[in-house]
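As a starting point, one isolated chain is supplied in structure tokens, in the form predicted on its own.
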Amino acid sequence: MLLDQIKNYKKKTPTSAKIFAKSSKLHINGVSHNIRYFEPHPFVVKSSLGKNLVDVDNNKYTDYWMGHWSLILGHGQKNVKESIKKQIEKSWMYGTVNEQTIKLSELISKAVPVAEKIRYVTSGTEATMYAVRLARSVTGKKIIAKIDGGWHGYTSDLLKSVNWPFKESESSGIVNDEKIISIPYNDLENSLKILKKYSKNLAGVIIEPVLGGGGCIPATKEYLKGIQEFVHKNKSLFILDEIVTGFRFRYGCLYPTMKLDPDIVTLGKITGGGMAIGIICGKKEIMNYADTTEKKKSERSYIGGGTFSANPVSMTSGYTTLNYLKIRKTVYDKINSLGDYARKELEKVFDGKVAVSGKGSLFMTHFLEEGVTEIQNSADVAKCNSEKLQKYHFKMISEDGIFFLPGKLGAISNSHSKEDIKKIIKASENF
């Protein structure tokens, strides 16, 4: 069956194959982000609009990858596009303070209570890297705890225990990885045992309230509150990575719905409206450790931005997107209900053979094996049949015109409809 699908895919994508062969000569693995590669070759996109991608061979795909889950309004959304055009007429790079940044920060600070002070960068990786540095500066301690399966970008500070088995090194070239420890997700008892062991030198804990790359798994409220309680009693910092979850399920972050009190929150993806962005925000007394005008070198946390940080195009795109969501909060009712529908119907179609994890408009299908009946953490995900998941996603790419990045979760945007979800259900029945 898979051989037929590969044959069909190659027949549909000859121009993509030629272009990707050229890309492979110029770029490592032919891509600029490891996860964008899949066999026999990725299709090459020439345009996108709404819910669709169109490749160079004119194949159209209903997209659930949605720009690494950043495009909550869909591709090329009219309001965002027009705002970018207007800004580009003025220029796209100042390298100085601009009012667009202030407008976006005013929106974020009102929607995210902890965002008393904000610093912009251009990627989620930078945001988490600086959040960790800030925690070490504030506490004077060195160890950061993260989650087994937690993904916080490629920063050396956090590139540990991402993939199963979690004890193997993720990369050569990493130094001081003994300053990073890992705890099991949704397992409060064993997590606290580990944290207590390292408590004297624990600077902070960084957690995604819904694991993104680790399997689209929500944390339980009890787990997050238990970790937060320990961390604050220990005079360490509680860092929530809401790069995936911020403005995804509601207007604002997920943490207020769980009555959490983080010290630092990182944001990205949706907050840039499809343009490059990363954000570190937090309580004023903590963020002020980055103040270079009052603190000497031995005291300050030297947090940069970068050449393109807070550039007016990203700020404009982000502002337009968040303002749209603020005015039209019914977007969340729509996409969250579509996610609920997708999870329910997919589990029904596969009749006990899968678990569909996720929350709101994010969902991921896991083909169950090895006695796993539900998905609580990344260890459960690792025991599922990832090869079958890859085949399932590739089948939809090659036969159904539906695009999930193989092996990854799906994100529903405002441009999707219930009919689109029904097409996934139909494709799943055929699979």
Ligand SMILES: Cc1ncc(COP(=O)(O)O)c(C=O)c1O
Contents of the next structure:
Amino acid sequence: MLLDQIKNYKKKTPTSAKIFAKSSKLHINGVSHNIRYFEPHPFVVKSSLGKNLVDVDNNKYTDYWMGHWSLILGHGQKNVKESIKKQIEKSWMYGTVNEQTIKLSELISKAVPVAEKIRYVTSGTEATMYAVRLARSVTGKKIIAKIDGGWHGYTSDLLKSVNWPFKESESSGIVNDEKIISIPYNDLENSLKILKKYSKNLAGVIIEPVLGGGGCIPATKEYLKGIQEFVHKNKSLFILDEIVTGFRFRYGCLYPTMKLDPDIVTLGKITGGGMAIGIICGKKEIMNYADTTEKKKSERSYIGGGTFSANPVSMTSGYTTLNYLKIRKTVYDKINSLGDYARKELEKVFDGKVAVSGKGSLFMTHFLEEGVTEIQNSADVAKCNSEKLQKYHFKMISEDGIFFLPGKLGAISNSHSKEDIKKIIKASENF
Ligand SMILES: Cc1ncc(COP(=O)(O)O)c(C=O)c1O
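Given the form predicted on its own above, produce the structure of the same protein in the form predicted in complex with the named molecule.
What follows is the whole complex; the chain from before opens it.
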């Protein structure tokens, strides 16, 4: 069956194949982000609008990758597009203070209570890298704990214990990785056992409230509360990475719904409305460690900035996107309920052979193997049949015009409808 699908895919993507061959000569793995490659070759996109991607052979795909899950309003959304156009008419790069940044920050600081002070960068990777540095500066301690399977971008600090069995180094070229320790997600008892061993030198713990790249798994409230309590008792910092979850399920972050009290929050993706962004924000007394007018060089943390930080185009597209969501909070009712529908119906179709994890508009199908009945952490994900998941996603690309980046979670945007979810269900029945 898979061979037929590969044949079919090759037949419908000849121009993509040609262009990708050229790309492979010029770029490592032919891509600029390793996860964007899939066999036999990724299709090459020429345009996108609403829920659709169109490739260079004119194949149309209903997209659930949605720009690394950043496009909550869909591709090319009208208001966002118009505001970017207007900004570009004025200019696209100042490299100086601009009012667009202030407008976006006013929205964020109202929606995210912990964001008493904000700093912009141009990627989530930078945001988490600086969050770690800041935590070390504030506490004067060195160790950072992350989650087995947690993905915070390619920062040298946090590129550890990402892939099962979480023991092997993820990359050569990384030094001082003994300063990063790893704890099992949603397993408070064993996490605390590990944290206790390092408590004296623990600068902070960084956690995604819904594990994104690690398998689309919500953390339990008890787990996050328990970790937070330990961290605060030991004068360490609680860092929530809401780069995926910020403004994804509600207008704001996920943490207030669990009555959590993080010290630093990182944001990205949706907050840039599809333009490059990363945000480090947090309580004033913590963020002030980065204040060069207040702190001596020996105390301060140099964080943030970069040539393109707070550029007016990212600030404008972020502002327009958040403002749209603020005015029309019903977007969340719609996409969250489509996610609920997808999870429920997909589990029905596969008749107990899969678990569909996620929350709100994020969902991911896991083909269960013996010994796994539910998905609570990345170790459970690793025990599932990932080959089957790749085949399932590839079948939809090849035959159904539906695009999930193979092996990754799907994100529903405001441009999707119930009909689209029904198409996934039909494709799943055929699979
Ligand atoms: C939770 C989380 N943190 C950080 C990052 C890194 O963000 P970026 O790819 O913008 O560098 C990602 C990217 O997917 C992410 O999912």
